[in-house]
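Single chain ahead, by itself, as structure tokens, in the form predicted on its own.
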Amino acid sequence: MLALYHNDMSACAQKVRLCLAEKGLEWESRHMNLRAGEHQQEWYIKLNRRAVVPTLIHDDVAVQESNIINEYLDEQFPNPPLMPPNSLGRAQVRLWTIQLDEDIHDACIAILSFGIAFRYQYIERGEAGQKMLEQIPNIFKRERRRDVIDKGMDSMHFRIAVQRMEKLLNEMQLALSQHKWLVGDDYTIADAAFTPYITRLEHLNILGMIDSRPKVVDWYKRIKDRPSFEAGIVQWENADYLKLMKGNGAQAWPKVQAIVKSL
């Protein structure tokens, strides 16, 4: 038995998805509301002690952590592969989704979002919103978080937000225009691990930081006519917050276009 404890819009719990999608595999949905906090209660700690999301439910076993998650059912659950066969390629995979534990989760898409964004639903909550973000336990995403929903766009982690990202899709166009995919000419654990974080540009209005690279773009339209993005992204889609976020990213793209030009 399958389950997953996951939030719908969650890069790290879309990555999951479409894992399970690429395998066949049947699972049950544990959603979890975020913005109520049910990540932070009691019991769901005992699972995932970092109090994020997703966790997998393998029968009696609980697995954290998105990329581990990710490894742990190739491994479990071989066919199709998702993993190179030599250990050249699997190192190569493991050092494009480390970047995404390293940074650019935490320091970057989710800065990105907050600050175009997400801070506006911390802001309306009030003393309900400080409390939340509180209950962060790494304090280095709370400072960070905080600072953005203080100071939005301005906060100098947007920027070096942005500056990470420009960075990240300068390496994919690298390697993209060596091979189909980031690892190779297979779609593997990277492609599916990256996934989330350009469908959060497109989100977020401000896709147009892909356009100046050819490779990417094609890549991310390949990625997007595979079924497993309808099945691990787009059936979860959460409209309210695709509102807040598109609406809130076109107003933000000339302040992202601006930083660009400006590094």
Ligand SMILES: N[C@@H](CCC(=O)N[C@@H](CS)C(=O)NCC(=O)O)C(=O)O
Contents of the next structure:
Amino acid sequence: MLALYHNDMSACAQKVRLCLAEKGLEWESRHMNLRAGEHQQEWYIKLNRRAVVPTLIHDDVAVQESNIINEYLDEQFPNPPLMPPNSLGRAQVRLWTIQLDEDIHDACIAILSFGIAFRYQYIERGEAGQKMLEQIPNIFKRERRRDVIDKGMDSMHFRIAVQRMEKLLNEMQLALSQHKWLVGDDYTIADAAFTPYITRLEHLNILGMIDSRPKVVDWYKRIKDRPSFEAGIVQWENADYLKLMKGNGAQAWPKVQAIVKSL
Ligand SMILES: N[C@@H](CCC(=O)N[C@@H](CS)C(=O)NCC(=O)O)C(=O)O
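We have the form predicted on its own; now please give the form predicted together with this ligand.
In what comes next, the whole complex appears, and the chain from above leads the way.
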């Protein structure tokens, strides 16, 4: 039995749903409302000490961390394989995915999302929003988020996030100039892992960031043609979140462009 504690619009959950879809696996949905703080309740922290989604349940075990979950799924359900057959290929996949944990997720795409859109949900909630912020266990993540909620796109973390995203997109363009997918000529966990981050740019109405990288544009088109994109991302889209992101994103685009130009 497979079950997933996840959230409809969470990039880390999207990444695991893509992998489940690529493998054609059946799973039970245990959806968590992050803005209601469901992931910060005691029972869930026992399953996931960082108080984040996703968490995979496989029979009687719980597995945390989206990149680790995807590798776990690949080992437990090897067909079709989503990891290269050799050590070097697997090392290359991990060199891509480690970047998401190092900085792309929390310090980059989350900061862009909060700076452009989600900060308004926290501000609207007043004290309840403040309480949720205080309950984020990781101090670096908490303080960065506090700053971007307070200052929006004027936070220095917002500018750093745009700069880091530019570097990533350049690296993707280079890799995709050398082979069809991020690691070689087969689709791997690395492609699944980076999909939600490019989709987030689209949802935030700042997908123009990839326009000057034709290989990335082509990769994203091929990603969207795969049935897993529909099953892992599109079917779970939340109309309210999309409206918030798209609307604020349209206004944010000139500011993002100005930051890119100034780099
Ligand atoms: N490194 C973790 C990151 C998980 C993570 O940050 N999840 C976000 C959603 S994409 C979350 O649960 N956020 C809730 C919060 O930050 O309070 C993973 O890859 O699973």
